[in-house]
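To begin, one chain is listed below as structure tokens, in the form predicted alone.
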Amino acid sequence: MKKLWGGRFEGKSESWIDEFGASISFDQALAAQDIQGSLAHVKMLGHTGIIHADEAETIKNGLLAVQEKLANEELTFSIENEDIHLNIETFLHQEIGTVAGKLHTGRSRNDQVATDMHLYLKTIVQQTIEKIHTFRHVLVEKAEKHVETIMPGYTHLQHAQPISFAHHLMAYYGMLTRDQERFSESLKRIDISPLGCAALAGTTFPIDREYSAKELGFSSVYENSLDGVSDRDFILEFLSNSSIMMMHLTRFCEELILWCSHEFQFIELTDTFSTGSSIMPQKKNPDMAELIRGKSGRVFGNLFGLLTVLKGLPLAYNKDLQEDKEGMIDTAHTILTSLDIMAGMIDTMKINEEIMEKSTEKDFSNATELADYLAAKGMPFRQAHEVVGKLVLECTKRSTYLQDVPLEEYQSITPLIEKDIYTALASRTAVERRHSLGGTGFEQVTAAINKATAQLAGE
């Protein structure tokens, strides 16, 4: 097959050459957006004139009928014709012949693919910030049913201090609001026009790059050739805003799986999300848990391949920047669906509530509890904190809890301690009473769950 590109050329190139230089079984996903930015391209050069306006009208008329075929699946992509760019310049000239060539005036597929990967990014974010929403709906939802559900705080994946479920919910309420205002923001960087830029000098011909970026609702252009032919920053910034994303997604994912394990028998996740094994038939795997724990690593390594890819390039656009679109494209499918699978699993747990609460009172998660009880009343918390240390030793040594120390023992330690010491170390009391800003306290935790509702109603 002739290569569109093939006038300097003699020889032919060997197949597996072709293969390897190829990207065509991956930019193909960018196929819609290809034939968008043609659409806007050829009506600029009819309206500055550039081809004759029935000139123009065939070409889109040709455009509109193989994204025809494209929605009906009815187009087969070829390796020979290397890209998602030829193959639809292909496809345009079997529709309508040699007119077809006239599209490619006043471009190159350097600025053609920016501007594909562009639009392409821009409703992928757009999508991304939608099931983001959903996602935070989903969580407060959640908490707001278990306001007054406790559980153990962890610190060093220690037992630390009770706190409410829906404290511990709400947490990754606000790393996915970061993550969607990370997503929002970036959204101004990709709605940028690299269209018209050409190869990398721009070009002779008189075309109108601002026509053509309100054609496909850009908001602007880029203001040099060479910049907007070369830009990956708006991918890159896509890849680490996915990346940081993921990994709040695999912390919770993290919890998950420890929480459904019998060791703490704190949820259980519903069939949909989980599978069995092959050899144990008592098995129930939380294997999308596991899954989206491990697929971050792609997402991170999709990230740290484009950074190495574009570390050290030279302007302006060079082949090594093809393999900017296969991580971007995997990254978009991995984040979207990684996003809808938390909000299922998030939305139909089922919270063991009994035994959460029950296992804050077989520990020392209340000993904070006891120092801030003798702080109060007016001993040092650092010799608070030292009293209570010793006393947890020797609990340990007995096999007891602070709240199985009689009050007499107690008040052998120092008379500062009470009756009132056991309503104290109880774990709702505990929650309970935390209501500096920010705080597990009910009130307070409900105070989040209402400006975090407000907030979700007006995005």
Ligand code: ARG
Contents of the next structure:
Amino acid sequence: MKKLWGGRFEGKSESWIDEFGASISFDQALAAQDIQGSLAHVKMLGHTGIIHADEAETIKNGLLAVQEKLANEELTFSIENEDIHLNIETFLHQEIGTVAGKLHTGRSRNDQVATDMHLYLKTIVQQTIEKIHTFRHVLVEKAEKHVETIMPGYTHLQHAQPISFAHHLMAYYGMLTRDQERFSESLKRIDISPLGCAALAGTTFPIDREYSAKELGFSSVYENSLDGVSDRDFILEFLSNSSIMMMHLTRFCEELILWCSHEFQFIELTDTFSTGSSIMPQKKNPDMAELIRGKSGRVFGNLFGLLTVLKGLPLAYNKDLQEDKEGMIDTAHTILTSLDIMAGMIDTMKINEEIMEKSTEKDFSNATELADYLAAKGMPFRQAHEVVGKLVLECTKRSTYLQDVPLEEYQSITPLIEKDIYTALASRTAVERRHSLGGTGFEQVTAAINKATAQLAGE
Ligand code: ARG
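Condition change, the form predicted alone to the form predicted in complex with the ligand:
First the chain shown before, then all remaining chains and molecules of the complex.
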């Protein structure tokens, strides 16, 4: 088959080489964007008089016919046509004949492919923002129901201080809010048109780049044609923002996996998000949470893959850049589905409130309460810390807990301790009293939830 660029070639192409060079197996994901870009370009060519109005009309109709065939899944892509651009141009040729050859006036595949990817990512990032918003909404709804659900707060995965379960959920709300902001801010660097940068240097034809940019809904155009065709920062930024977000999701998933283990039993995931074992009949595994944790690996890998491709690349277009697509598309699919799964899992999980709260009763997560109690009564905090530390050691030797130490014993340590100590040591009190801004006290958590509700409503 003759290549669309075959004029200066004498030798025949070899299929295994064609295969190595082709991107159609993956860039067919950009077919709709490619047609959209061509429709804008041909409209501009007609508008500026670079081609006749009737030719522009014919090409437009041809592209619309190809668009319809794409929607009806009637197109068969071929490796001989290398990539999505040459495949679509070939289909156009089949529709309208040689006039199809005028479409490529004043443009190159270099600005064409960049345009396709800007269009693609603009949609994907908008979808990502919507899905993060939905997930944040789910978090807030769940948090509303669990302001007074007490759980152990951890540091070093050791019981640290009791907290409100809602407070824990709202920590993820904070992370996801920043993720959403990052994606939103990145939009302005995606929303730029490279169309008309041509191969690298612009074109001699009197094109109107602003016209085609407007047609495509872009807010601005690249100001430098070399930059326009070789910039992949917007993809890096997408991969980087996706990596940070996935990292957040993995932290949450790790906790979900722990929480539904036999040792914790804090939550139960619904059957939808769990799977069984082929040998152990009792198993209900949190596979979806594990997979999100696992799939973060490919998202991080895609970021590093593209950084490595771009490192040291001279300007402007190099075929290396064709390696920008698979990671981008794979990441898009991974993050969108991961967000749906997260929202579903959190929305439907069952919380074992009693077990959660009970696990704060047979532990030393109230040790800070005792130290604070003494400090509030005038004992220097460092000294209080020492006193309580010794008592904890003594309790561990006697297999007992601070709330079980008799008042006489407390008073023999220091008369500062009175019988209200037992209220102070209760985990509910410990949570309730943490009124400091952003703390886990019920009032603070309620305020945070209200603020988040208003924030979500305003988005
Ligand atoms: N398939 C190519 C890519 O994805 C399109 C651009 C080809 N440009 C070129 N000069 N060979 O990068």
